[in-house]
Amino acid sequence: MSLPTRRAAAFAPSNIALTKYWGKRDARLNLPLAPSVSVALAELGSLTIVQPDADLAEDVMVVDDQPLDDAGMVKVRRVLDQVRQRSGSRWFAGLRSVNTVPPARGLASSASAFAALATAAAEAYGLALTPAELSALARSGSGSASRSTAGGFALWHKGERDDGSDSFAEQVFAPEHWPLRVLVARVEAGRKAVSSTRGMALADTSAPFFRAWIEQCDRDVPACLDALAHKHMRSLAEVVEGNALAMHATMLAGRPPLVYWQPATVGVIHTVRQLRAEGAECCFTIDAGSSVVVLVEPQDARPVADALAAVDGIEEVIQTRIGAGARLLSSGEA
């Protein structure tokens, strides 16, 4: 197999949980206990390029005109050592990556990143992988990263091989089939003290009603789902704020406990359920940070908008829409 050459570069979309991803069965390979839905977002994620290059020593990586940290390159490497094993490459790569979703501030950073990554990565090295296993390999950077290469609504398949190779992420229904708009209420609280994968296994050990939230898990998946394919916003918003509240009850049960949320964000909270009542078709998730996402139909987007950024505390309110999963980009557009 004659080695590879050539620069490839992909977009991402970063995504966030409509059921959530918290708890792993194999910390290593990012398997999680229950499966997730999610909804990718339009402009918001990573683009990255990637070029092999014979006179490389080690894989380097830069970030937003950063070098990236030791531990970040551990995952990229996780990532990339597997595409040279399947390719025959022994070529080292250098990356580079910008992104448009701040870091470490619960609306998965790391989703977009690694699934830019592995786009990106496949075909520089000549793989020709099925979006199942170009999931599981944007899985083994971040858990979450499988539903980025998705796209649209996506479900991702905890699957029950302990090799991981049935975890995946699939898209469900495109971004077409019902096109809400998607608002995030920033909330400005610095980079996460505590990470997701830590926050995972404290809860995992901790928490006294853990096993009880994989359980809810499993049975918000169909309705989320069933909830989607009727497109009942009402219904939407019983699985999928319960969910995200059930796992920050999960985060703040445990020992010690998590305590992402801001007090804007319990304004932002309040805020959608009293719009609701009042006639505006909306709901809203919060992963693990401060920020809040809602989900809008087109019709009540700007004053959901205009009443979330009366919120005290919201630095923001950033309007996306839903969009389709990872992309390879042409030269021009890198």
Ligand code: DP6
Contents of the next structure:
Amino acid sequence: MSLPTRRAAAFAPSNIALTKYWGKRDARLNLPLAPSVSVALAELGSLTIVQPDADLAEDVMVVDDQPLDDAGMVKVRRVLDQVRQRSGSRWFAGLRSVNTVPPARGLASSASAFAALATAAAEAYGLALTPAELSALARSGSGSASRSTAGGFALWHKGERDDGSDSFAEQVFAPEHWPLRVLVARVEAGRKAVSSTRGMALADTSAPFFRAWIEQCDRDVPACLDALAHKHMRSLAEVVEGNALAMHATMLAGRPPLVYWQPATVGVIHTVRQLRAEGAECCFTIDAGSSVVVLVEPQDARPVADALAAVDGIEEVIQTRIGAGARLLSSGEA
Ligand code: DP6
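What I would like now is the form predicted together with the named molecule, since the data block earlier showed the form predicted on its own; can you produce it?
Entire complex below, previous chain first.
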């Protein structure tokens, strides 16, 4: 006998790492080698509906009106199987998801996707999870999703246990703590050839200073949290920019080397450094893609956004704020 199930919908935001997750101690469970810190993006994310259905012979998922590919379904099933196991239900589910994040352009759409999936699936199968359990469930789909359930300024504890139960994220500061603006300078690079999953595995096995990178992350996390606590942009810039560039250094030094950047990516790096030298309170970070994310104090947001838009090769500058974590939506909202 299966337990009662129901349709559930959830929204989860994308998140941008301030210090990166780039290296796993367990690839199956997405357990990281180092902790990481992130900010959630207010309205950029994923909306997902989960409908358990006794008549389905397997899970089926449609993302942005396209059936999800096999590789994606493997990860989705990983999350749903855990939910079914805990709930005692054997029902498969029909899932629909809509992204407000451009996929595979370095904006980590998988983070919001798996955070929304975990949140909606737990509700649909009647599970009452703690925030830590929900974060760990999302993590098993995609590591960075652990930080999207938490929202605001989040810290993902790397954890020590083999089963990953202590590897979850929690909110360390609410979005209002430091109401920075987030600017996404979008650089077109086509669909990226190498996923984050593959990129970090390549760096781990072939970048000569990979262990030094992980040690750097261990030092950067407390420094980042300290800069956030004091709302000190200059200190934040040193850690966040240094961490992102060091992560990309592991890609550039891997075999084969991974160069995610386009000329406009480098153009934005120089522009942000120049703007800061002229007094603007801002800093940049870059994920495994060509787009650049800039954090900026509200009073400087407009001139900084204008300067980024003027960089050669910038498609658009998306402006957003730091937002809350994953949440259930009423059926009316879905
Ligand atoms: C560069 O979370 O997408 O965005 O766990 O293999 O799904 P998997 O990787 P994923 O990696 C994100 C990498 C990053 C840095 C970060 O978000 O911390």
